[in-house]
Amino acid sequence: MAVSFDDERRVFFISTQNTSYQIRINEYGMLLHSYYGALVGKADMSYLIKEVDRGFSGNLYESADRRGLSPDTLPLEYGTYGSGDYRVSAIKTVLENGSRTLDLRYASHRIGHGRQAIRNLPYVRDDGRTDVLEIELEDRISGIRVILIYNVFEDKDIITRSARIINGSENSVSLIKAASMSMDIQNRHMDLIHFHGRHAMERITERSALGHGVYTVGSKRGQSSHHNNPFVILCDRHADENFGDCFGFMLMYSGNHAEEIELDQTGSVRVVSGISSEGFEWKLGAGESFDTPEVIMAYSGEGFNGLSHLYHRIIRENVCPARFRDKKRPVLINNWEGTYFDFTEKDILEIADAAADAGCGMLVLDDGWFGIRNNDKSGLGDWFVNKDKLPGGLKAIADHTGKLGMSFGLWIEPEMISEDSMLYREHPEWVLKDPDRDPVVARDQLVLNMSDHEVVDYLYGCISGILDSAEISYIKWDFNRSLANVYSSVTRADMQGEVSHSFVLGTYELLERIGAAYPDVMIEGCAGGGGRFDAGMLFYCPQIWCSDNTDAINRLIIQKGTSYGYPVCTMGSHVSISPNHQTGRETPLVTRAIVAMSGTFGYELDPRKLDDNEKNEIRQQIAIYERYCDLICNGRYYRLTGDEDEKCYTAWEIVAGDRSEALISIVVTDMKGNQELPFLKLKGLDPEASYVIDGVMSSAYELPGAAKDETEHADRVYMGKALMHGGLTLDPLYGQYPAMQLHLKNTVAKNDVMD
C-alpha cells in the first residue's frame, strides 16, 4: 500500500511513484509534519525537526521543562488557534462558554483502500487504486474532533487533503475557520507563484520571493473569482519551467477561499488552504460535523512543466466527468459576439447554415433567447422562450441544426435574477438581500439564494423543462456578478454566516442533479468568462469558458497562466472577429486560430459576414483541428518560452503520450526591425527517435526581396535529442502578429538525420 505506519517510531509514511510525505506523532500527541518531496522510501525524515528554545514561544504545560518543544516553532500538520501557535491557523472555534482555545492531539488513525466521496462537495474521483489515511485529532476538553483525510493516488503522484470537523460535545460550537489543510515546509527560501487578474484578464502569473509575514491570496466574492485563482505554487528560488522543486496546492472549491502563506521566525513556510474565514461561521450542534473542500497537492522536482503535467493528468482522468473524458467535442460557433441581443429566429437559422457550411459541429445560442430579454437589464429568472424572437421555439432551431448534421447548445444563467422579471415580482424573497437595505446591483441583476432548497428545486424544474423541450446537447452555464448582501430570508439570524458556503453547496447540488438526469448534456462552466475557473466546477463541467476576452494576444497571457494548473481540454477558447471587440486589436485569422486551438476550439462571430477567403480559411482550420484534436486535448503541454522570450514571442508545445508526434505553436507579439531569430528548445520528445517537421499553418508575411531559406524544415529529419538539447531555430516571422504552427512526426526514415 501507499500508506503505512511505523508503530515504534510513530511515523506515517505516504509514498507515491515519485514522492514521499511523512507525519510523526510526538510523545505528547502533537502531529508534526516531517517531510514532503522527492521519494525517500522508509527513511525517517523526522530527524529534520529540531527543538530550539525561542523567546516568547510558549510550551505545553506537561513539557514545560523542554522549552524547545513549542507549538509556535514545531512543524505542525494542522495548526490551531489559542494553544500557543501564533502562526496562521487552520481552524478556529468558539465554545458555548466563549472560549476560543483549541488543542488538538492525536487520538487514532485508519489506513484503508478506496476513497469515499465528500458529502455535498466535489472531490478527486477514485480510480480503483486509491489508498487513504485518516488521522483523528481530539481536543480532550471541548470534545471537538478533527479527522484529517489523505487520499493517495500513487501512480499519479497526487495526494489530496480535506478535514471533517466533529462536535463531540453536548453543547453547540461555532466554527469560524475551517481550512482544508495546513502544512509547514521547513528551512526553505521559497518563491510564491499565484494567478491574479480581473474580468477579461484572468490568471496572470505573478512570482515573488516570500518575505517574513503572511501573504494571503483569496476571494470573498462568493466565487473563486477572476481576481485570485484558488491555486498557488511554492517553489525554490532557482526553479524554472524544467528544473527545481515545486509544490502545488489547488483547492476544489468555487466560492470564498483563502490561501495563506507565512514565512515564520524559524525560516519555515506554512501554507493553509480552504474556505475563507471572512464572514464565515458554521454552527455545529452536538454530534454534528462539517466537511471541508478538498485540496489537490502535488510535488515535482522537474520544474513547473513537471508540476503542470501532474495536475493536467489528475484533472483529466479523475476530476472531470468520466463520461466526457474520451468524447470528441464538436467545434462550436457561438452567436454572442456576432449578434449580442439583437437577433431573430431567421438570423440564428442563417448563422447555423453558414456555420455548417464552414464545418462547425455545434451551434450555441447565447443570451437573449428567453423572457423579455433584449438587453442585460431584464428577464433573468424567466426561463421560457421569447416567442417574439423565436416563434418556433428552441425546438425549431434544434431540429434545423440536426438536419444540418450539427448539435445544438444553449446559454443559461441560473443563479441570477433581474429585478425586472416575472420571477422577482412573484418571489422577491428568493434573492440574497439584507432586510431594510437597498441591495448592491451589478450588471442590473441580483443573485438568487442558492442556499434555499426551494430555489434549487425551482431552477431544476426550469432547466429540465428546457432540456426536455428540444434536442439540446450542451449548456453554457454563466454567472455574471459577485455576491454581496449575503443574507438569506429563510435562515436564522445566528446562522447567516453559513449562507455563503450553503450557496455554493446549492449550486453544486443543482449541477449534480442536472448531470444525473441528463448525462449526455455537456455543461461548460462560465462566470463572465473565467470567474469560476476552478477544480470544483470542473468536477461537473469538463470545460470552462476561459475568459470573456477573445483577443488572441491577450489570450496568450490568460491561457498560459491557466495552463500551470489546468489542462488544455478544459479551456474554452474561440476565434473572434478582427478588430477584436474587447481591445480593438487587429490580428490575422490564422493567429487567432492557432491561439484558440490550445483550448476547446470554436468560433465567436457571425459567419454570414465573412468573405469567401475567410470562409475557406475557417474550413481549413477546422480540418486541422479535427486532425490533431486528440493530440491537443490529451497530449503533454509544455510552455517553451519564459519572460525574456515573451517580450517578443510566445511558444508552446503539445506532445503525444507515446511521443510519436508533437504540435508546436509560436506567436510573435512584438515585431522589431532586423529581429533576432525565434529559437526554441523542444521538450518531451523521444531522444532516440527521428522526427520530420511539417508546417501546419502560418500567418507570416514574406518581405519583398527577402532571400528564401533553402533549408526548409519539412525537408529535414531531426533526432529528438537534437531538438531538445540543441533546439530549433525558426525563420524570421514578419507581419502583424504573425504566428506559425509546426507538426513533428516520429519517422523511421534514416536519411538526412541531423544529430
Ligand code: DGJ
Given for the second form:
Amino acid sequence: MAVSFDDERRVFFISTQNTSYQIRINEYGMLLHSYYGALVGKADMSYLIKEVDRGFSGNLYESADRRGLSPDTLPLEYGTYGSGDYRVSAIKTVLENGSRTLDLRYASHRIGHGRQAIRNLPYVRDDGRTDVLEIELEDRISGIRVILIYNVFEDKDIITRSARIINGSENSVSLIKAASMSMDIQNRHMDLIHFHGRHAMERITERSALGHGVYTVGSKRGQSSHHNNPFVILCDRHADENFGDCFGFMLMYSGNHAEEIELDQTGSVRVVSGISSEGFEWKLGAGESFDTPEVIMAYSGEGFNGLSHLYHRIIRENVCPARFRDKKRPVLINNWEGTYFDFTEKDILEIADAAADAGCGMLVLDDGWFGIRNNDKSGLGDWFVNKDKLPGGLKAIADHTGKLGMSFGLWIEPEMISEDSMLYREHPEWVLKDPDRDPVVARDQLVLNMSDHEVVDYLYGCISGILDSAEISYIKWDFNRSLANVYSSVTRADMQGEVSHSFVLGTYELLERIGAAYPDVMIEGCAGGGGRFDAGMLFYCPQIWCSDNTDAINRLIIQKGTSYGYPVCTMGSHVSISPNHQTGRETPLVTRAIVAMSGTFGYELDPRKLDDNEKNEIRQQIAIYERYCDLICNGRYYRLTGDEDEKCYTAWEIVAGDRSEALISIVVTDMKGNQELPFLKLKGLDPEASYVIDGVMSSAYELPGAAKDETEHADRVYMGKALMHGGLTLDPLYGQYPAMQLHLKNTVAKNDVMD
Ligand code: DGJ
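Can I have the other form now, the form predicted in complex with this ligand, not the form predicted on its own?
Expanding to the full complex; the earlier chain stays at the top.
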C-alpha cells in the first residue's frame, strides 16, 4: 500500500517508487504539509516544521500561548481565507450571514485501493494499482466540509490531488474560490517555469526566479488558452534538463484556471492550482457538494527531462482514451492550408488521389464543407453539407477515400455559432450573451451556451447525424474564440457565476457522449491550434493540433514548450508549404518533415501543386515515418539542447523503451560562417550496447567549391556510453535552416526498461 497513517505521530505517509509525500495533523487538528520530494520512506519529515513567533502572524484562540503556532507561517495542506493565513487561499466561502471566515480542521480520513471517477470531470484513469487517501476537513461553526483526495500511482511516481467541498450546513453557501490543491514547499529558493504564448505561438517556455509576492499565471478566457498553459514547474535555481529537483503541477481542466505561486515572509513557497476565482461563484444548497478538477503532481530529482518522462507516461497510459493508446495514427493530409474555404468536390477528390499516391492514410476535410460557409463570417451551427460545394455529400468523399485505402476525417466546431446562420435565426437565445448589451464578437462568431442541456442535446444530435451519414473515423474538434459576456439565459440571476464552469462541463459531457457512442472515431482537439492543449481535453482527444503556426522554426519553440508536460503522440504536427503561410519564411522540405515527425504526423498543403521531386521526397518521408512511428509515439523523449546551443541549433532524441533504437533530430536555426560543429550528448541509451547509424535524412546543400564532407558516421559502431558521455560531433550542415535526422540501431536489444 502506497499510503499509510501513523496513529501515534498522526502522520500520513505517501510513497511512490521514487517520491515521498507527507502530511501531519497537529494537536489542534490543523493539516500541515511536511514534505514532498525524493523517497524518504517512513522517515518522519515533520521535524522540518518549525514554530517561530513572528509579529503580525496571529494564533488560534485555543493556542494563544503558543505564538509560533500560526496559520500564517505553518506549512498548510489547504489554505483557507479569513482565519489568520494571509497567503494565497485555496478556498473562499461566503455564508448566509455574510461571514467569509473558514477554519478547516481535521475530521477523519480514509485509506483505500482503487480510485473513484470525479463527477462530470476528466481524471487520471485507474489502472488497477491506484491507492487513495481522503482526508476530511471540517469547519465546526458552519458545517462546511472539504475532502482532500490524493490518488497515488505508485509505479508511475504520480500523485493527483482534487477536493470535494460539501455544504454540511442547513443554509446555502457561496463558493467564490475552490482550488484543487495548495501546497507549501518550505525554505526553497526556486525558479518558476511556465508556458505562455499567444495564438500561433503557444507554450513558449519562460523561466524566472521567484521573488516575494504572488505570481499568477492563468486564463479567464473560458478556455485553458494559448496564453498560459495550466501547467507549471517549480525547480531548484540550478536545475536543468538533466539534474536538479523539480516539481510539476498540471491542472486537468480546459476552462478558466489560475496557478498562483507565492514566496512568503518565511521563505516558503505556496502553490495553489485550480479553477480561476475570477467571475466564479458556485451556490451550494444544504447538503450539496462541488468537485474540483484534478491536479497531476510529479517530482523528479533528475531535472526536466526526468519530470517530462513522468508526465508523458501518465498522459499516454492513464489520461488519453485507452482505446487509442497503441492504435497507429494514420499519416493525414488536411486541406486547410491547401485550399482554405475555396474548394469543390472535385478538388477534394483530387487531393485525396494525390495524397494516397504519396502514401497518406487519411484525408481530413477542414472548415467550409457545411452551411453557407465560404468564409469565416457565416454558417457555424448549420451542420449539414453544402451541396453546392459537395454535391455527393460526405458519403461521396468517404467512399472515394475508402476505395483509395484511406480513412476520412472531418472538421467541426460544435461550441460556436455564426450570427449569419439558420441556427442563430432560430435560436438566438442559445448563445452566451448579456441581455442588455451587444455581444463581443471574435472571428465573426458567437459562443453557444454549453451550460444549457438543450444545446448539448442538440449538438449531440447534429454530430451523431454527421457521423452516421458516412464512414468517418476522425473528427477535428475546433474552438476559435475566447468567451466573453458569460451570461446564460436559462440560469437564475444569482447563479450566473456558475456558467463558465458549467460551460466546460457541458463540453466534457458532449465529448463523453460522442466518445461512448462512437468509440472508434478519434477526436483531435483544436482551438485555433493549441488554445485548449490541456490534460482535460486529452482525456477525450488523444491528440491535439499543436498550433496554427506550421513554420518549422517556430514549431521548434512551440513543440519544445509543449514537450515539458505532454508526450509527442499528443502533438498534431504537419508539413505545410514554403514560404510558410504564417511567417513567410522559407525552409527546406526535409526540415519541415523532421520537425513535424516529432508529433502525430501529416501534411497540410495541396499535393497537386507539388513538383515531381517534392512528391518523391514526400513519398520517402512517409515511408520513413511509417518505419519509425512506433518509436516516435511510444519512445522516451529527451530535449538535448539548452539556451546556449539554441542560439544556433535545436536537437532532441527519442529512445525506444527497450533502448534498441533511437532517433536524433537537429535543426540549425542560425547559420554562421566557418561554423562550430553541432555537438550532442545523447541520453537514455544502453551504455553497454553498440549502436550503428542505419538511417540518415538530411538537407543536401553543399557549399560551392568546398571539399565534399564525408558522412564518417556511416557503418561505424558506437558504444552507448561513448555517445552519452563523449557525445557525437556532427558534420557541418549548410543552407537555409538545414536539418538532419539520424536513426541509431542497437545491435543487441535489451529488455524493456520503460517501467
Ligand atoms: C483553426 C484551426 O486551428 C485551423 O487548423 C483550421 O481548422 C481553422 N480553424 C478552420 O477555420
